[in-house]
Amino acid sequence: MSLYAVMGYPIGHSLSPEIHEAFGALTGLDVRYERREVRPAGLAEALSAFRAQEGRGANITVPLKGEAYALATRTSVRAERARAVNTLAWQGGGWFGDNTDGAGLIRDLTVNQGWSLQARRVLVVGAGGAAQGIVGPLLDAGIAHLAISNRNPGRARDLVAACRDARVGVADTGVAGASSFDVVINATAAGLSGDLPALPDALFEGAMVYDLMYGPKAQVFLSHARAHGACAVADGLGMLVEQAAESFLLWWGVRPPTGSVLARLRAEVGAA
């Protein structure tokens, strides 16, 4: 039987096995999917051992998405844009790399949450790997403007330059311009330590606010946004499920239904 896995460090918290096994049950496919702890700089060795065990596909999570991009024999257009890979598929004697994060985010925002992105002004907080995976799909979704805010302004400028799109710029999050964003997306890891990104409270007034993290790790940011006038908030659980569905489609040739899987996980993880 072909083997699939999620690789990262740490990995014990990952819901990916539960998600993919549920997709298998819904589509009538016998899915064998594991968690594999892989430390930084260890992905090449881990993938070699994985192939020896009939491994055919892997989801790649932090901090290995850059390594996966470098190791892929071929990459999709969206992986090239992100310069990061979160999905590997064994094809033609090598690893094909894709990035499904952005597609998962857009589907969660527009389908599950019902948020319109057309002509919106969007702020992305953070300029690391998570942000890199979502800026291209956000631009493709028809937004009017994308601003990048990062505690290291140089990284924000680098991401803006990599986008090569006149709609993208470094954010001015001073109080005077704080009410100009329709959508605010937290792509930082601040929630892991219970911290908040350095943003003015006025920025949240009337905005739709999203955190790429899910469950308790997203609550500090989302609760703060709600308390300061956000019109809607959501965490990244739906993105997690939807990006997994994109990976499943690449591996199996069928996109699984996601509604029941998301509802079950939401009951386990808790409300956004």
Ligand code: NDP
Contents of the next structure:
Amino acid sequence: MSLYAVMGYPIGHSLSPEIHEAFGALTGLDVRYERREVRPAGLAEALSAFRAQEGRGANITVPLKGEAYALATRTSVRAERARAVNTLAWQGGGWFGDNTDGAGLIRDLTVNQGWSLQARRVLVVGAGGAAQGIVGPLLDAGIAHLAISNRNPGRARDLVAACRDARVGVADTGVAGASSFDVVINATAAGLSGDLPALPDALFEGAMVYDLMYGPKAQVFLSHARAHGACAVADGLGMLVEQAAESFLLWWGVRPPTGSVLARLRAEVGAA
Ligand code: NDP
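Having seen the form predicted on its own, could you now give me the structure of the form predicted in complex with the ligand?
What follows is the whole complex; the chain from before opens it.
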């Protein structure tokens, strides 16, 4: 039987095995999916061992997405744009690298949350691997303007330059014109340490606010946004399930239904 896995460090908390096994049950496919702890610089060796066990596909998470991008023999357009790979598929004797994070976010925002992105003014806070993966798909979704703000402003400038799109600009530290954003997306890891990224409170008034993090760690940001007038808030659990569904589609050629899996995980991780 072919084998699938999620690789990263740390990996013990990953919900991916549960998600992919649930997709397997829903689609009638025999899914064998494991967690593998792989430390930085260890991905090439881990993939060789994985291949020897009939490994056919892997989800790649922090901190290995750049390593996976470098190791892939072929990459999708969306992985190229993100310069990061979160999904590897063994194809034609090599690893094909894809990035499903952005597609997962867009599907969660527009289908699960029902937020329209057409002509919206969007602020992405953060310029790390996750932000790299979502900016291209946000632009493709028809937004009017995208501002990127980051604690280290040089990284935000690099991401803006890499977008090569006149709709994208750097938001300065004070996030000038703060109240004019329709959608605010927290793509920072600040919630991991219980921190809030430095943003003006006025930013949240009337905005739709999303945190890529999910469960209790997203609450610091989302509660703050609610308290300052956000009209809707959501955490990244739906993105996690939808990016997994995109990976499943690449590996198995079938898009699994996501509603029941998302509902089950929501009961496990707590409210958004
Ligand atoms: P990276 O380590 O690549 O980047 C971290 C980002 O967070 C940087 O922009 C960094 O700023 C910023 N940051 C970290 N701490 C703080 C802080 N205290 N205050 C302000 N900014 C801070 O991580 P990723 O981009 O890969 O991941 C970011 C988050 O997105 C993670 O929490 C991850 O769990 C989540 N994620 C969720 C997914 C989902 O499916 N729901 C998918 C992918 C990611 P600086 O550059 O200044 O250091």
